[in-house]
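Just the one chain here, laid out as structure tokens, in the form predicted on its own.
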Amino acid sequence: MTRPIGFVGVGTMGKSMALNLVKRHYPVTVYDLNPEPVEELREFGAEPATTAQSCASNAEVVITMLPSSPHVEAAVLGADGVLDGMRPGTILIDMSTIDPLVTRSVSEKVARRGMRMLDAPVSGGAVGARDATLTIMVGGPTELFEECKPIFEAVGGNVVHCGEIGMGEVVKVVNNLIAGVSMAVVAEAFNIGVKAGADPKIMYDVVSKSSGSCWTLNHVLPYPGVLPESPADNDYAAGFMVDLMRKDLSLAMSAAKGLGAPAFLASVAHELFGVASNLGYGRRDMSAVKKALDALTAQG
């Protein structure tokens, strides 16, 4: 039987992810400071709330999936927010990459109220939020996590349970300092081939078959006429942004320094999205760093 779920932050990822659910049977409710994604999703069945406070409050599970750690604790916490709305038993996951410490906190107020939580940030872009082919890291209990599986199992592909809750955020910011990175350079080393005369196709079919291959050259290559479905053959409209790619590199860099690790590469990458951010692309697609290397490659 499916339980009724409170989705807060239906934006680029979170209106397709709620949309599977509703497609899945789940009575969903659904709340967002935006109302036009609020209003897209009432005519797909969905029921619309007018703070996160009254889309918790006939939830059993409530779903936040927000930008950032303020977010969260806002949403969560502050005034109108989800706690207020919860009743004992019930569950939150919240699948945004935050910092896990703040995870942690959060999940400390949660419990002190009688409820349980769980962190389950994901991977996949709003090409996997549309498909329902996620990649989801969740962090918590492991009888929790089973109980919540089936959830897990509407909008995403791959769940796999990475341990206490705030591993799914240190796994998650694993996984996008290794995407940022690589998105950087992908972009560098094709900007240094296309300014010496190669053709980016020529490029992408020797490099996705050899050594250099990486997910971001095989499905965000930011040169249009590549590939199918790139978001620079559509003004590089976000899948994952470079803001958003940005602050994930600040919650690495942040961690590293915590743990006394070097993130030298994840300097170097958050300095380039800051580039391209500062030159207006902050909410296009994280591919949209070219723009960024083409401001700071010599003319002529």
Ligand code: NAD
The other form holds:
Amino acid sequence: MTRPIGFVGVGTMGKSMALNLVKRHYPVTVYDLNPEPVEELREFGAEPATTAQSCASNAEVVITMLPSSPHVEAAVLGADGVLDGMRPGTILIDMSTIDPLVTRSVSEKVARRGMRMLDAPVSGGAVGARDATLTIMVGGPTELFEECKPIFEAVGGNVVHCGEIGMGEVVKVVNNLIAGVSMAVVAEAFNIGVKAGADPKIMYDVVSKSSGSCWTLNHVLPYPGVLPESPADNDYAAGFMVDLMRKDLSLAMSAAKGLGAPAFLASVAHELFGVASNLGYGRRDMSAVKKALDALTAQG
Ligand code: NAD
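In place of the form predicted on its own, output the structure of the form predicted in complex with the ligand.
Time for the whole complex; same chain goes first.
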């Protein structure tokens, strides 16, 4: 059964995900502060909405795919927000990467109004969103997870129930801490190699078949002309933005602080992404963290 879906936040990820739902014959209403992708999706058969509230009003399931915690709080709880549009019994699925504590507090407010909620952040990037191959990490009651599984399978390829509400976000933060530190170290190591005179293509051919091989090396190596296709070939067009990785590293740091756990590597990588952002690369792909290393490396 294809249930009517409201989709709030149709940027890099949300636009492709909403389109995949349309292709699977879900009736989809879309809303974004930016009218451009809403208009594009209208041409593919989605219904445009002018507020988050009206986007939610005919939906049985509302999906949010927004940058971070404050955006989710504004779109769901704020004026003309999703919560004012949703009817009792309907379902909110937040697929953004946000603070698990905010997820839990939003879910309590949703429950008080008679609605149900899952958190379901994703991994797999813009390509995974386009090809509906995303990994989806879901938190919330098992029956609700099962009820929503067909929707997840329309936009993703690897759907995992991670536990109670907020646990999808916890697992996502763990993944992105690993990805962020790995992105930073690939950039740092290659910068040293290049500075010492090694060819990036030769380094890639060796490292990709050695113990240093990892996802960031193989998909977003920050040097042009090495991978078959990479953001570096396209002036670091995002992709997954520097500022989003910076946000995810700060989510890892704040989770660690709350738990009394160390987060040494998260904080170093966070600083480095911060330098790239301050240099003007915040909206470029995370591999533009290389620009921070360029700026910090002795010239000559
Ligand atoms: P994006 O910035 O491209 O898209 C977010 C969209 O939300 C924008 O179009 C923006 O206009 C809209 N928006 C912001 N506030 C709004 C509001 N109050 N009401 C309606 N629309 C609003 O970001 P993205 O890359 O699509 O990422 C979305 C989420 O997915 C983030 O949490 C990110 O961390 C996560 N994520 C992204 C990737 C990736 O590769 N881009 C991969 C995995 C997870």
